[in-house]
Partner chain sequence: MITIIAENSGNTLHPVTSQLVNAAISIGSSAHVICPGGIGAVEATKITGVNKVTSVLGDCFKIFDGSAWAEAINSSIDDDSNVIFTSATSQGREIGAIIAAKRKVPIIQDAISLDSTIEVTRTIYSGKALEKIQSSSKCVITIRPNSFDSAPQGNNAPLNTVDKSADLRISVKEAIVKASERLDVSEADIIISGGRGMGSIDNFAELESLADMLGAAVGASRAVVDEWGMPHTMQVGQTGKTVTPSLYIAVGISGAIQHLAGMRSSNYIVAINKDEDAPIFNVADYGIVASWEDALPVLKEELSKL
Amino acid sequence: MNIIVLLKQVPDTTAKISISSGFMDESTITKWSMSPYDEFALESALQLKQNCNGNLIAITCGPDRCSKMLTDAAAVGTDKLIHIHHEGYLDSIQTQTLLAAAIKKFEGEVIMCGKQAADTNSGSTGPGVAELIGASCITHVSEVKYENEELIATRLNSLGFEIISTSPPSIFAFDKGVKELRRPNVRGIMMAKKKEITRLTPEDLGASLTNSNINLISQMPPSEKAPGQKYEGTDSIHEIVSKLRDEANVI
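Now that the sequence is in front of us, could you give the structure of that chain alone in the form predicted alone?
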């Protein structure tokens, strides 16, 4: 079974984001990381690989810096690394087109990804790719198992845990998983440094990037929050209660 995990490199949650000339200045970002929900998808993919003796392929799309993330994925047990190389901005539709073409090329049967990326938070990758390759899609998943030639997914809904069975090809978009991503050991790190990364271009995949009607006009930081208000002493109780009731609407 070919298991594919889709990974995205995003600015680390502690990184400072700067805007220059109306767009994010990537040169000022000192640390890039794997998107957190993708980490849960990768861990589940590793577990599924062990349970069904599958072949695990990690695919990412982006500039040169994404190669390090693939090497990190190899250090914990990924078998094959695919880097769809593209410098510059890609919108969701273009990214999904490239990922779908790569999944078809490498004959992915089970595809896992995060429910949303930490930078855009659009949550469209799983459903979008599923439509392009004709696969079923289950979102907000916390665990996937392979039993009796069926894929069994667990996810949380408003009433409790929901168990869903499906068959390949299927895409699973992960919320917080049952287990966090394992740490690589020294042997894994050394072997990952030698593992080859297959670099592909959109042309190699026969994918067109002209199928989008989206134009990124500008980016801007969020508005600064108003300064907090501080009160001391029992004489302020009535004023605090009044503000909580009339302004904050919390009581």
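Definition used throughout: the rigid core is the maximal C-alpha set that superposes within 1.5 Å between two forms. Here the structure is a predicted model, which means the values were calculated and not measured. Numbering follows the first chain given and starts at 1. What changes on going to the form predicted together with the partner chain:
- Positional change of K225 between these two forms reaches 2 Å or more at the C-alpha, relative to the superposed core.
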Second form
Amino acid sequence: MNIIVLLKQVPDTTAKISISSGFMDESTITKWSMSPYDEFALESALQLKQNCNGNLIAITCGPDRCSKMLTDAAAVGTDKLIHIHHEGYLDSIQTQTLLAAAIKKFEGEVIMCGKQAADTNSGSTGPGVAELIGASCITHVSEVKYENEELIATRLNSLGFEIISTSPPSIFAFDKGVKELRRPNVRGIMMAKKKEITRLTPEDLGASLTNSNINLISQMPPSEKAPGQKYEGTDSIHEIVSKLRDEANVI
Amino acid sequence: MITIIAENSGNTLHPVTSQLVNAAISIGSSAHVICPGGIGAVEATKITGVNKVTSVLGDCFKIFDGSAWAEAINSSIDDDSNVIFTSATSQGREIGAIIAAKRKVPIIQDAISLDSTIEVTRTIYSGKALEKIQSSSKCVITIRPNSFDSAPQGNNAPLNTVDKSADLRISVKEAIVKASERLDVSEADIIISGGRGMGSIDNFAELESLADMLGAAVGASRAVVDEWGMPHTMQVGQTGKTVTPSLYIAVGISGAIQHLAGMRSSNYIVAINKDEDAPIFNVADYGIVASWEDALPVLKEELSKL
Ligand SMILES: Cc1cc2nc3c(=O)[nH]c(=O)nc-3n(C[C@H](O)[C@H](O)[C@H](O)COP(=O)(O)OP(=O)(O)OC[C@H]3O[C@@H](n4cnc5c(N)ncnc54)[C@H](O)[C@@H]3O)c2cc1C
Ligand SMILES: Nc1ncnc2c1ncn2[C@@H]1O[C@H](COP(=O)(O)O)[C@@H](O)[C@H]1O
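Now that you have shown the form predicted alone, what about the form predicted together with the partner chain?
Following is the full complex, with the preceding chain placed first.
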């Protein structure tokens, strides 16, 4: 079975985001990492690979710097690395079109991704790609197993969770998983350095991009809230409650 | 006209639906509301600004399968509708993304404001920055709950019913209810969250009784979810839920950046913490420097007087 994991490189969650001339300044980011939910997708993809003797392919779409993340994925056991090379802004449908074309080219049957990337915070890619390739789509997944030719997923919801079954092709968008993430060992790291990365352009995938209708106007720091009031001790609680009721109208 | 895919909350219309209608009105448009599975359709006809409600009835709406729902809904979307709104909840984001891909148009997720030129403001990098993006053509936009007020009631829009289903691609083998029967944090208008400062999981009973007085949901920091085994569905923050209630009360929570990412855009924030330098006070409208053992009984007494 061909298992594909979609990995996105993002500024590490500890990185400070600086804005210069109205846009996020990438040059100030000192550490780039795999988007946190993608790590859970990768861990589950590795387990599924062992579970059904599959072949695991990692695909990323982005600029040169993303190659390093693919090498990290190889260090924990990814078999094949695909880098769709693209510099600059892509809107949701453009990203999905490229990833869908690559999934088709490498005949992905089970596709795993993050429920939301740590930069865009969108959650569009998994469902959108599922539609483009005609796969079933399950989001907020914490675990996937292969049993009796069926894929069995745990889907988190507001009440607890559901056990869902589906058959390939399927896309699973991962939430925080239940599993411990594996770390690479020295041998893995050494092998990964030698692993070839297949670099493709949008044209190689036969997916020439049409112009985007989305115009990125500006990026800015979050608006700072006016400083609130701080009170020592519990004497103020009477006043706070009446403000919440009479001024804020929230209780 | 803007097409709105309604959000349901159990068997009724989720309040965010009325906020989506108000968002449409605010940019000078009327709204066609589509109710998947017919849930809340009659309620939707009463929202001012709605000029048509379509109730889509089909077997596929018995369980949530975003692909099947989107397929069943899609033919009810007006062709001349340039913009489609869904709510930025987990279901709304998924249905919106599938519909956008079906129509080969972009989706802009989690708008917190927008104007008539379809310039949208949204947060990126887990709230560490904002961006403004504009769509010059057809698109889908999901809107964050509580970013717009509800539209007024008092309408009587026509209601059409269509029978349309689609093949389910998934089946639910088992549903396990883990969280308490309490209100979910992503649905609540008031949230009371506890952190490690609560001392132990048993002390959450104090927060629950306060929540009952206010009709609030109980949330938690990651520290207590990871260390005390609270359900992950209660977790607020970067790797939990992003919430925007009208009132968020943080008790014994330090206010780590990852926690703030999930709650800093709440309308009003009250923090109770015994450390006056706790970073939660930087985002709190009202900060109470006290232990919860001292503060909660006084707070309950004051509330009971209302
Ligand atoms: C990648 C990543 C993702 C993360 N995602 C999340 C997330 O989604 N959500 C989240 O919450 N965290 C998240 N975290 C963890 C976050 O960094 C903090 O560790 C966590 O939020 C701390 O929880 P806390 O405030 O409950 O505990 P602490 O930081 O230990 O704070 C406890 C507070 O309680 C106060 N206190 C103690 N006793 C009392 C008392 N009797 N009365 C009143 N106050 C008292 C203390 O002064 C202190 O401020 C994430 C971390 C990482 C690295
Ligand atoms: N450029 C990309 N390359 C590879 N995977 C991606 C890319 N963009 C998004 N994804 C995947 O889709 C998930 C959701 O992204 P988003 O829709 O941007 O929130 C991510 O967590 C990744 O798994």
